[in-house]
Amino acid sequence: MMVEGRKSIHGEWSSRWAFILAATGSAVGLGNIWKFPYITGENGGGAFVLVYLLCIAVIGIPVMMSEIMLGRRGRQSPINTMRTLAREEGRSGYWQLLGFVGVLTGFLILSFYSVIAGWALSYVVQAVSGLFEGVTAERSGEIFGELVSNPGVQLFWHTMFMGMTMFVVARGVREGLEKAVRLLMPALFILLLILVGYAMNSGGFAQGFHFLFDPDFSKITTEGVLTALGHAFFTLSLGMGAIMIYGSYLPENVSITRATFTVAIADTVVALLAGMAIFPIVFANSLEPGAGPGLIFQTLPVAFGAMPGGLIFGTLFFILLVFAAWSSAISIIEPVVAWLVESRGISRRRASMIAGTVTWALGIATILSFNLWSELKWMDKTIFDLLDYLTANIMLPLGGLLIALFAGWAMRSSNSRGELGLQQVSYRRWQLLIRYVTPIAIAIVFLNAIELI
């Protein structure tokens, strides 16, 4: 059965619209745009692809709908939500330890998140001053290394973006985020399908869409499906209290599946739409599908300096790649935000700074990394690289592990049933898929990422 008259605090969506907007926009960032066509080059492509759909459809859509369902019953932030439902179901105090590990996961990935957010805030300006006019793959990959080897510059874009991300989460819920996610995310979807069409007349849209979608399992690795896993996690925003929160501000009436598939198929259509943008430009230019984190960086300017609008295109692409990577920030720093202003009662406006405050002095160690201590390495890892292995592949998996025990186990039938309103058939198939596969695919990699480190 659903809580009557438990309010959240600090607002709620305005409708089911504003949280698909939000949760979308919370999903589409950086994830979609910057690291799936890269990790899918990394990975061999369509095998890689097919792996992370399924990752997506049987254990990220699950874990979602848990997530949000968890988020709208408690009203609260992760850390007090999952006390107040622990209490509630009879269950160990321990299980706050759920939002904790949210809190932490949300607060690294943030630290190194809005690090590359300021690379997209660089190229908008190296974009408007025509820089990337008739730029070759060689010169593209000497302004980012450029880039990446001054730790003055990145620190400066770094603390650019942090500072617009704790703007709008000052502003609270229905004039801060709601607000800043209404009209950003249709933008990116269209600019998106613009510079496919583009792709398509590269000549190089056979080979990259062939790359994409033609799968040869001779290529995935252990390694690969562990990725494929912590990517659907990574882009889905789940395992860091960001889907929680969101959910917390959800109205009653408001279908939690629907909303999920809504927001998982625009995401996972980004992602693809991303890939099919960019690998073709990738082999007409003859550049290398898996160069790593800096590919969009790379690949993209060359396409913006050879295409007709190029300089007016190539900044408004990387515009909205700030403003999807922006929109994904203000979700992963909300529920630290939260969390402060319920336990500490301090106001929305002094917790956004101290939150903002913590997580951008976390982000020098991450530029720091591609720089003055490149050398300095844990299995053969730079601190920006284990930041992103163990966010991705333990920590996040972690945290799905525990919401769908806790969702599966924990929570009376009755309870979870009636927050997600399903009918019997179709409540059963998500009971399966959230108490016996979901938990084993997870454990499985889970065990597998320990193993590997």
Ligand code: PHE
Contents of the next structure:
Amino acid sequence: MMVEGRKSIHGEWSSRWAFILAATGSAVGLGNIWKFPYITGENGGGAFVLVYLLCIAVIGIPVMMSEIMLGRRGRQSPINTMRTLAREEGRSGYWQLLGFVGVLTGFLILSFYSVIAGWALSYVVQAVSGLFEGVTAERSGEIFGELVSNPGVQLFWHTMFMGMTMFVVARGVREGLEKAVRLLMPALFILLLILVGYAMNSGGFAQGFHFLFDPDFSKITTEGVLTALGHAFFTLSLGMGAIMIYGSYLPENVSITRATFTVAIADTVVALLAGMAIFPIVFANSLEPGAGPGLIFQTLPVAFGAMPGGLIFGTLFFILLVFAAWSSAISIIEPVVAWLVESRGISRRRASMIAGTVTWALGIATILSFNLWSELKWMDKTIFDLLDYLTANIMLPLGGLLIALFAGWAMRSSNSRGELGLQQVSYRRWQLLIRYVTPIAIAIVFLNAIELI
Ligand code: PHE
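Moving on from the form predicted on its own, kindly provide the form predicted in complex with the ligand as a structure.
Whole complex next, starting from this chain.
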């Protein structure tokens, strides 16, 4: 059964396309272009990519359908949506904890996400000032090193990026965001194609391609599988309420399944293109695929520095990367702001100020973890590593597990079926995935990972 007449107090998307663009804007971000290549490099390539693609297909897609469905049915911030839906289904009020964990996860993710987006911002300036012209791989590494060893510079760009994010969130996500994403997403896509074209002629393409798509299962570890699972959630913006809140602005007549597939495919294509652009450059310049979070910042300037028109392409690329990160950042903090507005009765502007300030302050820990606090480690992980690990590898899959359990088991079938609007056969398929495959797969990966500790 659909619930008639429930409306979000925060408004609604103007059309199906507006939602697809916004959700794609949320999904496509640093996760695809910055994180996917470097974790693929750290985890040995092909086999990791395969596990990641499998996680997207059998876990990511059904969870995304569920998360959008819950959001559209509840029409409120994730915390209040979960409370309302649990009551409606006669279930425990504890389900709203799902929303609370999501809010916390959002703060933590954005705190480091904004620092990395700040790197991208600073690279716009470096690219446009011609710093990358004719740059060697070694010099490019030094430029990156200078950036991350300087807390002041990073703080400046982190502050700028948080300012940009909160500016949009304060005005409401539908204004501006819809229009920006419509233009920028295709532009980013085209620029990636140009980069892949360049990489094809860089001399390292065969090796890069082989690294990405030729699975060598001896290279995959338990930790690698956990990282692939976590990244499937991270890259699709799942497990913390971002897609749920976007779903809550979704008009009733839109097909959730079609929207989900469009977003998931676009997101995956962008990640694979980023990989195909970066690894050939890595191998052509004898760089280290497992170089870590600096990977794209160390490799891409070498490519831009050598190609004709590199100044323009390089500048454009980092501008588009900032925009991709921007439209993701907005969605990370939106559940928090919507919840503050709903439950505290404060204005959107105030709520954005509060959420933004807290996140900004948390971000300082990430900045310092690359320099002054780089020796501060726990289980061999810096503060940045820990934040990334805790959120992407643990909190998001846990959120996804709870979403799967609620959508698959706690909710009446008549309700989920009506909301998803699926035919009998497709509905059964979704139900099989969400009831059994998703929870069992997440549980197995978790149980294996516990042994690591
Ligand atoms: N999906 C975004 C990316 O790939 C990050 C994100 C995570 C956004 C969680 C929202 C929620 O960059």
